[in-house]
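Below sits a lone chain in structure tokens, taken as the form predicted on its own.
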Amino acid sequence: MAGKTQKSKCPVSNKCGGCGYIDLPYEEQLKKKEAYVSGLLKPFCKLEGITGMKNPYNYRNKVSAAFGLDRYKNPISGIYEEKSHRIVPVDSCLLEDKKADEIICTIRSLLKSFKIKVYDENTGYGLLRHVLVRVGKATGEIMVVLVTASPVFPSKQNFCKVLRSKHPEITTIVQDINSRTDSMVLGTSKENVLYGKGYIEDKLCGKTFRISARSFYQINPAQTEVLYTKAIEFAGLSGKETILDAYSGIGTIGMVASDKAKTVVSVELNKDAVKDAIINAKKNEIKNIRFFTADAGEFMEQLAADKEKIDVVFMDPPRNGSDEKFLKSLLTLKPDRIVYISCGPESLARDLKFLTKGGYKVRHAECVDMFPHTEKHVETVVSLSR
């Protein structure tokens, strides 16, 4: 019918901004992303395609909801509206794990009977700020993190008991204390384990990983396996190489690559992540990996100064890419090969320009759609050699 706009698959997509491609057929989304990355990488190489998901829904294993009040002072939970601090109420999201969404709705429904007030940013009163749910997709383990403005949590044991009676699949519940005034979800240091071990485990590429509330862990494990398999293939490992895993997080890529390398050196600035990584290596009985808590750039400069030979560097920087200091250190270290895993195509193109001027040539580049239905968010894995 003329003049009638088609209803979106998601009723809040225009407000939240998290799934700009939700109403595009999935094949079309992939073509758009491939064309976008291909255009950016044209000066360096030809893109070798994009791998999509078989079922591109409910893939997010980490779900975070902000809690607040509506104008009638009733508790609401959801996501912040794009570029604002207004909460868009959301009960279920097509990208998020279904069980995680259900748990968040249950928590909201329990607040009144437990007389738990949600935090009011304007007045600074109230207790519950956010709820974070992490799901081990392969293990089925579930962690619930209750982010509170203060450590005092009345009848917390009873609250956990009731929540678990409604969702027996929850394996651990953690209280994170966040008294900050910014929009960061988790506080910086203090947490109390209210039930269970305080962490969950998940399996990735045949390895077991321990994930705590603050651990960085890829949000789409199915596509992460595709991505890491591709990255290791691009590294061309023979079993004789010493590899460096920069920005290593909880050690995922280094541990997955350890079967095919002689030695793995893993470097990460986040102390909590390194702690998890050491435990993960023990759990997986990996003997040829060493962990260092340091800035990756400074660490590489030190390796170069000590004349240490590194054959392959795996780098997986944040969305804004690597800073010049890191890239200069990489050029000083002179590894034979670099495997760059990128979640920001524009910063990838910028960094490749720097590396190719520094004597490296791009050999291969391929995309993996880690974030279906989102605009321009796509992972690219690139191999370079000297």
The other form holds:
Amino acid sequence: MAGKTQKSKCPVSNKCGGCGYIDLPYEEQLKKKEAYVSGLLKPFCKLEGITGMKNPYNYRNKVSAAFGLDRYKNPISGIYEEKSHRIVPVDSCLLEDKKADEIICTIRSLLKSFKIKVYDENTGYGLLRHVLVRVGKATGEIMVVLVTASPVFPSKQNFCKVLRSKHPEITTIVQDINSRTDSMVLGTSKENVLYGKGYIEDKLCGKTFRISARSFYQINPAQTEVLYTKAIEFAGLSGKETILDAYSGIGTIGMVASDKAKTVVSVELNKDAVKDAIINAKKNEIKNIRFFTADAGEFMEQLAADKEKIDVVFMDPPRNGSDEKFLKSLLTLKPDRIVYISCGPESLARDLKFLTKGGYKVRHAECVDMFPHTEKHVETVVSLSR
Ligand code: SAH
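With the form predicted on its own already on screen, would you show the form predicted together with ligand SAH?
Zooming out: every chain and molecule, the one shown earlier first.
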């Protein structure tokens, strides 16, 4: 946290809580993260280092801003104050893509003249709830998602036209209708494409990926390449393996690994992400990959029951890790190698305990700093074999 006597690099870091390490030298941040993960993994292996970024700023390719009103009823946009629902106004953030921040400010400045009311959580009146901007760092494509409380969006075409004239770099605009009462940014059902193709593309490790508003995509593509390259190196592929890519998102890891494998089977819960994955495989002319929409644990149970032979499992679960169903089936399937990619060191340690008790040994573990200036957030890639 920012020192009390010295001015912080970020004026709102204390309120937002998103960059707890912003005032520490980057080298020191890396050391702290390394020591933290190293401590957690001590019972299983020696951590072999951490890879940081050359320029650890403005790396976020996805920026989301909440819209609300200040006490004078003027529209504000920014982030929720840590552990609260109060909006801290933010125009620019050291972690976020600069262009994305500029677009959000422009949108806010246009609201009045278009008579677009921001949504008021207390009364349920108003239209605009959030704006999400996604940037394809390698392609330059930009998607703007306007999250509205209802489908009725008067003068939307004109609004998009003016927004595009101010930011010609925007390649697509999507309206996402979110009438939920929880704090999730995006809705679950309706989406209207207001301009462009409704998705953007980005490039990772030489492959092209389609990203739609709701699919998961790593937020720091430069470090993602570092991470995937390490993960695939750890897998020691010869070209003969059958691979399972579990928690596959839009299919990135499996597709990058497909050149070095016989076949790839991918499983992911989010059906929009799987739709993107299938299109991505076609676009990249990858023929040795199949995708399944399912709970990874249930899918693994089925594979184990069918006595399928899997040589290498890549697993990249959400922060809270994998579940017992998945891990138990992993022990039944007995792949030669497991590559565990984790954004939650605590859950990683918990799952490694299970896998090492079940007969696996940790061979390598390295960290990649995907989220510079944040506290504790770090990716770890671990390889295990029997
Ligand atoms: N490997 C991908 C995505 C990792 S994020 C990448 O590198 O981009 C974790 C993914 O797990 C998300 O796409 C999320 O939708 C998915 N997920 C969460 N719970 C799941 C479950 N129970 N079964 C399968 N997938 C799940």
